[in-house]
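The chain that follows stands alone, in the form predicted on its own, written as structure tokens.
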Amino acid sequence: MKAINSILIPQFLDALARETAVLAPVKNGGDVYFRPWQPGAEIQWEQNSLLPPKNALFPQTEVLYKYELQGQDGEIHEENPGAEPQIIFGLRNCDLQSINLLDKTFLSGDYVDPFYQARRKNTVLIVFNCHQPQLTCFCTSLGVDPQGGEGADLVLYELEREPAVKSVMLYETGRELGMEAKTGKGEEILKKYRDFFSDFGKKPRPFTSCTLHFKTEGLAEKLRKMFEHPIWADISRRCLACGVCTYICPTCHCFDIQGKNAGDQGYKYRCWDSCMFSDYTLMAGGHDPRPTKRERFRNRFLHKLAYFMERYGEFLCTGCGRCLAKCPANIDISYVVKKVKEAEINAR
């Protein structure tokens, strides 16, 4: 096993960024964002990012193809789905699991998304194992191991501290962080930048339990019987349908395809969309199969907790807690699970 002093992390990222684009969780005002690493940036370990690093693999807006009209004829120029190599540094296991779930969506089945595939293939993931959850975290309830590292190329974790070391010493000398390669890409990084690392014999700091937790046994099966249950009208009443929950969610992947025209030229692009918006399912003829907030609210949570489970065997939620922290109406998936568990099946 290898270790690196936390004081050396900025220098390590500087070295990585000289050869490859690096996204890292940096402080910006009172929040944390995954931004391109720049020398002098302040890395943030203690707080999860406001937005997940999903945009690095599934951009909020991307051009699919361009076209040019020539009288009755025309030419279509497809965008090259190739992607430059990049490193996402310091994402947590909840966001790592969200990428594993996006892989199932975009890389499995009969159709593979070439744009997502190209970025995913050229991305190195360096995950930071949690040892102290935030109050809004509930990853363990959804089966996510906060110190698992499944799907990562490198795993970074804090090591146990010497009890006699005072906090002022920690500030001056930094903290020891273990780093373990999980793939060949990870091994290459440890080998190439070996001057930053040393051997260690300490144990990783253990994870303290989430204060927010709930059981999910039988949840998907129960939800299959609740499509017309009055619970959806009840718990969706205070929802504002603002869509913030979908835009900060690391696993939401709904998108729309739009076009822009300028004379004889134009292009088609896709952009994130939200199932909570009133025009999301609106058809060209004016029909909307989900005309009210109740139907849209129901679809969102059935997708997260039942439909995705039926297809892929996993919940489409990683317990990152962003919806709990940012919903203006204080509605989150843990609240919905609680209400579903309490509901009487026979009530109609």
Contents of the next structure:
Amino acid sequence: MKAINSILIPQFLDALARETAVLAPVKNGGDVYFRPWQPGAEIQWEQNSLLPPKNALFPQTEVLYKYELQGQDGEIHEENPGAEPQIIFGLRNCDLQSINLLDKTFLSGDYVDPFYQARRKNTVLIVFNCHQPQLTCFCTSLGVDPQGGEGADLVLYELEREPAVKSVMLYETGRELGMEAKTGKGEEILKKYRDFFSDFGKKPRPFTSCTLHFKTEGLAEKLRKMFEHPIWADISRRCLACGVCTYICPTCHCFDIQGKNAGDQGYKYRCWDSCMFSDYTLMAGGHDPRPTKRERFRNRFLHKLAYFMERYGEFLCTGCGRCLAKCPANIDISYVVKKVKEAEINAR
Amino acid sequence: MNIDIGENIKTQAQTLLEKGEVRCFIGFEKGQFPFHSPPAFIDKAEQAGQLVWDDFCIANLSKYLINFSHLEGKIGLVVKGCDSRGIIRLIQDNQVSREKLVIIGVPCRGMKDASRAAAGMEEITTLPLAEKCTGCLYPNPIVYDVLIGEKVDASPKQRFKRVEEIEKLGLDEKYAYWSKEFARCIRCYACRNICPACNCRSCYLDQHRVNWNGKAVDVAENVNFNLTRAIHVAGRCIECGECERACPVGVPIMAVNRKIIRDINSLFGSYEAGVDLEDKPPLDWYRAEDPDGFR
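Since we've got the form predicted on its own here, give me the form predicted together with its partner chain too.
Below: every chain and molecule of the assembly, starting with the one above.
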């Protein structure tokens, strides 16, 4: 087992960033965002980031190709999908799991998304294990191990019987943090930057436990029978039908393709779309299979808790809690789950 | 005090529903966390006990009336001062009619900033006043059928403070400031959806075939969106501050709205939106003495 003193982390990131773009959770105003690492920046250890690192693999706006018209002919310039190597430092296990889920969506099955694939292949993930959840965290209910590190290249963790790492005291006192490689890419980093690390035998500090939790047994199966259930009309009334939950969600991955044309040239781009928006399922001719927020709200939760489970065997929710912290109407997936469990289904 | 108000709201709602005077009553209930008091939609008298009144009843319930405007029957709802201005906004914009509403007004001492509690940064007992409540001019409901609780004095703090700070910046600094703020916008449209003044049947932002505003998220399109929306609600913004509260990334939306309010007041004379049903917004009509200079 290797260890690194937290005082050395900024220097370690400086060293990494000299060769590869590094994204790290830093304070921006009052909130924490993943931003390109710059010397002098301060890592925020206590809170998870306001937005997940999804944007680094699946940007909110991404040009697919450009075109030029020349008389009757035209020329298409393929955009070379972002092949620049990058390191995402300090993401949590909920967000790591979201990347595992995005991998299923974009990389498995008949169609592999080349843009996502190019970014994913060139991305190194350095996870920071959680030891204490936030009030809105419920990853353990969704089967995510907050110290699992599954899919990470390197895992960073606090050590047992050591106080928690705090952003403010980080540079004054320092803490030994454990670091473990999970993949060859991780091993390489440990080897290449070995001057930063010492050998260390202490165990990880255990995870306390989420205060918010619910059981998910039989949930997907029950939801399968609840498409026309009155609870959707009832619990969606509070919903404002904005896209906050979908755009701050680490697993939501819907996109739209749009174009921008100027004279004889232009480009096609894709950008995130939200199933909560009125034009999301609007079809040519004006028909909309999800005409009101009841259907849109239902779709979002069925996708998270039933459809994705049926297709990939996992929930499309990692319990990061961002939606319930940020929904302006306090809509809460744990409340939706509770309502679904309480709901009676007419036996037919 | 809050408990009395809460009990009184329950009784009012229960009576209205029992007598069949309203088809639905909109108030607040407790959510998953002590710092969440989300909107509640009560259809049956026996559910009225769910209703509460506390420091987290921050949502402006008036916007939800749009969802009922096509239905028969009356709607009852709880309003604070700001929410009642939202109702006047919707009535003036022909979205709802006064006759279809039973309004329970509650004078408001300001709501607490739950976002700090949700982030685990602060204990619930020491939470500061929500940002949107610090500049409140009208804590007492302006339009209501029943008033619960005693009226409170308005103590607006520095309504135009942020506007003045930004106005002091040079042109390039302003450009840099707003580019940085709008760059964070993720275009979730929470500000639009929560706004009582954003009540168009079809929003220009959803008309992608016309493509008034590109769907790409970059500084140019974000500025286009944020400023267009600000101009669309110019003169009609009731200063409830819900847009800024709903914004997940903290864009200072009310600074733009208050700048426009101040400009309108200096150009067209003092005007407060959503305060007087008969007093139409200055940009809704033309007077011969309106200024026509180009600034």
